[in-house]
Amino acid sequence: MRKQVMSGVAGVFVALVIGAVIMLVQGFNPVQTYGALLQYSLFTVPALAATLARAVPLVLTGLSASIAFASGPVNLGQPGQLIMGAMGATLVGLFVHAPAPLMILLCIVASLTAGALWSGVAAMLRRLFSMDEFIVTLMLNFIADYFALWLITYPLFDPAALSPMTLPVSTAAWLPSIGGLNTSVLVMLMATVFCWLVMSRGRSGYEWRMTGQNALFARIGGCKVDANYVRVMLLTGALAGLAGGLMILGGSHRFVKGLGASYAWDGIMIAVVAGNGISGTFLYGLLFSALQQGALGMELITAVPSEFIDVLQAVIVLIVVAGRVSLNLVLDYLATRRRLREAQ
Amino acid sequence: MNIFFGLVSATLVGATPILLSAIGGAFTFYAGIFNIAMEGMMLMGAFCAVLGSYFLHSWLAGIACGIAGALVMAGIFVLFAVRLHTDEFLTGIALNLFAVGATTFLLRDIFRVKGAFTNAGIRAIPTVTLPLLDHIPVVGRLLSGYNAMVYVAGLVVIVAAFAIFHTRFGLRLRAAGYNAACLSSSGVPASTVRIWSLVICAVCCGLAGAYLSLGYVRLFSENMSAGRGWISLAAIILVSGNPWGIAIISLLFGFFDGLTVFLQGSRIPTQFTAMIPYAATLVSLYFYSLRRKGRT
């Protein structure tokens, strides 16, 4: 754990230095840029609230990817599951009428179910035909994307809008904000705690992690590997679906073309950089959200395009992941030398 | 008859980028690298090809720059996955996202546009009329008059099939995937063979990217590889890397890609026709699993 924190902090620092070098080469002022980045993401209350709200889809898709990767299934379908979850929440929000708290609950259940159904398709194809979920979920992403685009272009199209989007969902389904803080953040926190409990305190989480590390060992030890596979796929799909649902209920309130564009892929990246740990995913989710939120302000103050953050994120991932491996090698070397000296 | 000719040409045109990147991926597949960075290499190649073609006023320079861009990506892959022993899968994901971010950033930084860059100054790869075949009635129309890169892709398949199965390098390549320790202990470092396979893969993906932005269309748009790298990965897995198999699968995907263009005028919404290549991948995975089941 301490090693993780060390390599993470060192890796992010090195990545920021590399980012500064890139900026210097391009003729920008790195100090001013990073200053603007911090100011517009963390140092004012509204900015901090916006950063937390942006972290919701990042952390949730990150958790989805983390749990999947840690438990074995290579579920890369978060983008599609997010879109399906958002569509589920939108459909309930458009066509069901109920009082506010119940309505929100129904929409959230709909987004969980829709996400789980979409990953369930991949899980079913794997169980019945042993089709590799890695490519199946990827292809399902594209299909979900075009399917949602069709829904919002023809059957659900808002005639008053210029680009494909649905009508706004019923106001009863809008998540309220408490003191400027979007309540979807609270749902995200609850989901994070739930995931942490399942993965580090529950029996099923233990079984899943064992399966992820050594499926044969888990099977011989008496875990129902196949049933667990389906459960993990459904849970991770539901998490990604929840991310999409919360983007509707707490964000745009309608399904807009290009919704959730890159959040889910960022979530996968966050899971990778966090080494599939729950707390790590949460922290890196906040970091990436702060970077993305600050990017908008950075673009206002300095001439650096906000797309620079996309590059910086990828650099952070590569450096931290590579750093973790190399740091382990160095630490092992030092530990061995120390033990040798003690033995002499 | 015109529809037939149109479909054949749309098939070849749509198959070319998938074929090129899949052949590149086949080299890394045989070398035992789980390489999913084709998507990113292709995207980077497409961007650098436009860059070279626009500023150096030559499509050849464009192709060279496209290859160079993909090689830089391969260099990062080598540094992290081969040298620093980072997980190949993670490196691949990070590289793909890096390619999306970097090309979008550079598009904004160099050309000052968002979304897509199109300009009359971008030189396209020319079409080639085959000298003798062109005059034969049906055959000429079927085989002649395509973009030069389509013929290059055909050549690449033949060269790849020969190189993998009939040369010393190919033997070492397959050995690196089959038993790396054995290869290393017999005096050929497996990591060197793997680095070369990544270089070849980058060259192929650079060609595929250059074809996308200078042949298929003459512009660069954000994320224009649109999952072709993933489809080519599926093609490689389906035929276990065999170049001839890859050619057949790519033509099949090219056919569905062409079908997409053809159905655009019909009453089926374009969103559904656009799903066809991805759905076709799923269907082919299904048949692959049936075949595998039949064997055991």
Given for the second form:
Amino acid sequence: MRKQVMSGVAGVFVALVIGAVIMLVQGFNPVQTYGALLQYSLFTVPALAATLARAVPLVLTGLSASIAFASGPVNLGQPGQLIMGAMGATLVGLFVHAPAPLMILLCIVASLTAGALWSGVAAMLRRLFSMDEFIVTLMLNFIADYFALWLITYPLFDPAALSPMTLPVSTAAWLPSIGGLNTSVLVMLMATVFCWLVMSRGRSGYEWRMTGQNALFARIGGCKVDANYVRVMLLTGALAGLAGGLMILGGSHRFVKGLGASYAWDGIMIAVVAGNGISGTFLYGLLFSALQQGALGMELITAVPSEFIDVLQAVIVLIVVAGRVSLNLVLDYLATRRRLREAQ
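Now that the form predicted together with its partner chain has been shown, please provide the structure of the form predicted alone.
What comes next is one chain alone, with no partners or other molecules.
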């Protein structure tokens, strides 16, 4: 854990320095640029609330990818599962009528179920026909995208809209705000705690992690590898679906074309940077959310293109992931030297 923290902090620091050098070469003031970025993402209450709300899909899809990768399955279907989860919440919000608390609960359950079922398709094809979930989940992303586009263009299209989108969901399904903070953030925090407890303290999480490290060892040790595979796929699909549902209930309140954008792919990237750790995924999700939220304000104040944040995120990924192994080797070498001196 200590090594991961050190490598992460060092990697982010080096990436920021590299970003500052790039800005200097281009004639921009890095101190002013980073100051504007922080001002529009963290240093005011509305900015902080917006950053936390933006972090919801990043963290949830990141958790989905982290649990899957740490447990063995290569689930890359988070974009499609997010879309199906959002569509599930939208359908309930459009056609079900209930009091606000029950309505919100039904929409959340629908998003969880839709995401789980969509990832369950890949799990079923793996169990029945030995089809690689790496390919299946990727292909299902396209199917989910085009299926949702068909729905919002024809049967669910809002006649008053100028582009494909549904009617707004019932106001009873809208997540309230508490002091300017969208309550989807609280749902995300509860999901994060749940995932941490399962992976770090639960028997299932232990078996999943063992399977991810060595499936043969786990099977010989008595773990139900096949059943655990299905459970992991369903859970990770549900997390991605929840991300989509919360984007509807706490954001646009309707399904619009392009919903989700690159959030799910960013979530997968966050899982890789975090080394599939739950706490690391949460923290990197907040970091990437702050960078993305502050990008527009940075461009307005300093004229640095907001696309610079994409470059900075890529540099962070490269430095942290590439430097993790090297830094661990250095730390192990220094620790061995210290033990040898103490033994003499």
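These figures come from a predicted structure and were not determined experimentally. Numbering follows the first chain given and starts at 1. Definition used throughout: the rigid core is the maximal C-alpha set that superposes within 1.5 Å between two forms.
When the rigid core is held fixed, the Cα atom of Thr44 travels less than 2 angstroms between these two forms. Fitting the two forms on the rigid core leaves the C-alpha of Ala335 displaced by at least 2 angstroms between these two forms. After superposition on the rigid core, the Cα atom of Val25 is displaced by 2 Å or more between these two forms.
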